[in-house]
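Let's start with one chain on its own, the form predicted alone, as structure tokens.
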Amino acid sequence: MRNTLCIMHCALCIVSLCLAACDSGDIVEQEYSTAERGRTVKLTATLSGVDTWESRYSVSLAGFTTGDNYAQVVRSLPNTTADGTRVELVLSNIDEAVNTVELAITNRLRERIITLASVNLEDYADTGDTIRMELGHVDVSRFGALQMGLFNVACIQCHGGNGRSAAGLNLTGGQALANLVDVPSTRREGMMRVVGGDAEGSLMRQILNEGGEDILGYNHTEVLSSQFKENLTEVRQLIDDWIKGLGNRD
């Protein structure tokens, strides 16, 4: 019995402690943050051309490591982004792995189709703050992917302005549509540039793929190749596409 009494008392005593704690204010609420692990890339941009793409293809915000085709981590934007929307997609939480962030079309499998604008991620290695890319206006439809993907950075520096346009062949923004849908070739008698709606029949398609290395004396297949390591592909078949579905214009 005593020991009963004993036990009783003692657990009084606690209460009567934890009673008094809680009136003198001495308990102290914690409190619990979570730190935000890896990089962070906030792309800014006004887009036109998103709302062109099919369901199955995005214009995405992703983050690629070296070798690798497929998205790491992507931010996409929904396909019904009209035009001269501003736009703000932030990516975060970037693992040390990924190398560059991209401005990219992707599949629904994070697969890249082409770069349109790109950050290397190594030339940022001193600074924890958000990396910004800030890139104005930007056609992301599909021609507008393959003159930013392709034609800004495989093609201009022999088909440029300014006395560069070899054959005569401007592939710079606001003139390689005129110069390439319809356009007779200048090396290549009886051939189009691109037949709209017949990628198989357009000289830039032939030249461009394996067997057309020596079409017009200069091997522009390997120059695709070289460029698209990772998705060479992907980039003839977003050139293919691209060609066919000329031939739906009014």
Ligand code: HEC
Given for the second form:
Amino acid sequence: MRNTLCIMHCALCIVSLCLAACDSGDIVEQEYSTAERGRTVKLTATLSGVDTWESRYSVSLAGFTTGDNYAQVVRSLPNTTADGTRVELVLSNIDEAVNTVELAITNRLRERIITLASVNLEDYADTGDTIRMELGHVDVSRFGALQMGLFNVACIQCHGGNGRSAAGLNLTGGQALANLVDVPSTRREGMMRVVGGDAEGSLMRQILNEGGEDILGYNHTEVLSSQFKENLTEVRQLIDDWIKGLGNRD
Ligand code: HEC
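What would the structure be for the form predicted in complex with the named molecule, given that what you showed me was the form predicted alone?
Let's see the whole complex now, leading with the same chain.
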């Protein structure tokens, strides 16, 4: 009996290893089916900005284990996905080791760059049904990813609208861009919050990086490092890439 159980267990391991190793580039349904095992998450959304990412990045539905920035399982959209496309991504046979399933930007190594939306599988421990993530319209461009994955989660509690904007900076959706780019700082004379094309010269970038702890009266480096434990380097890189990309505007 023991041996049989062991063999069954190994067979399941092989299934999950295969899942973890399958190429992330395609959206073809997986051929094998072990419906009795593992969770299934289905994402539906209407996306824009997928085609703004270079080929080394993907917009993905990905399963992560807490503490590990590399996805256990990933399904990615082709970067040719046109604006306004309604997409449906299904992750099935999700292993028990996976704690969260996320709409995320990932790189070729399956590393999480930033999370746009997430479900915690523990919240669904009692249901065996497919878990649905229905997100409506989502802008997954680099700036859209920063809005959802950075400003909405780590900044707007202080930099919100309705007169609750610390330093007069409103980082809510639809406002952040105009409040940041080429806007003079209200706190550091002679500096811009974000200088289009110049990451190093941008106050926002400086206060979120090492060495930026004391630039303002509030330690923003700490805000970032406490929020992004697994992907701090990647989020910082994303901010840099976004600011540098602004230099390419007309
Ligand atoms: C807990 C509250 C809090 C959070 C969270 C917070 N900030 Fe701030 N922020 C402040 C305060 C307070 C100031 C003004 C500091 C001062 O007067 O020196 C400020 C100032 C700034 C400034 C300078 C604005 C200017 O005009 O000079 C920028 C840029 C900024 N924050 C960006 C961010 C970003 C980006 C995030 C999210 C990653 C964030 N902040 C999260 C409280 C916060």
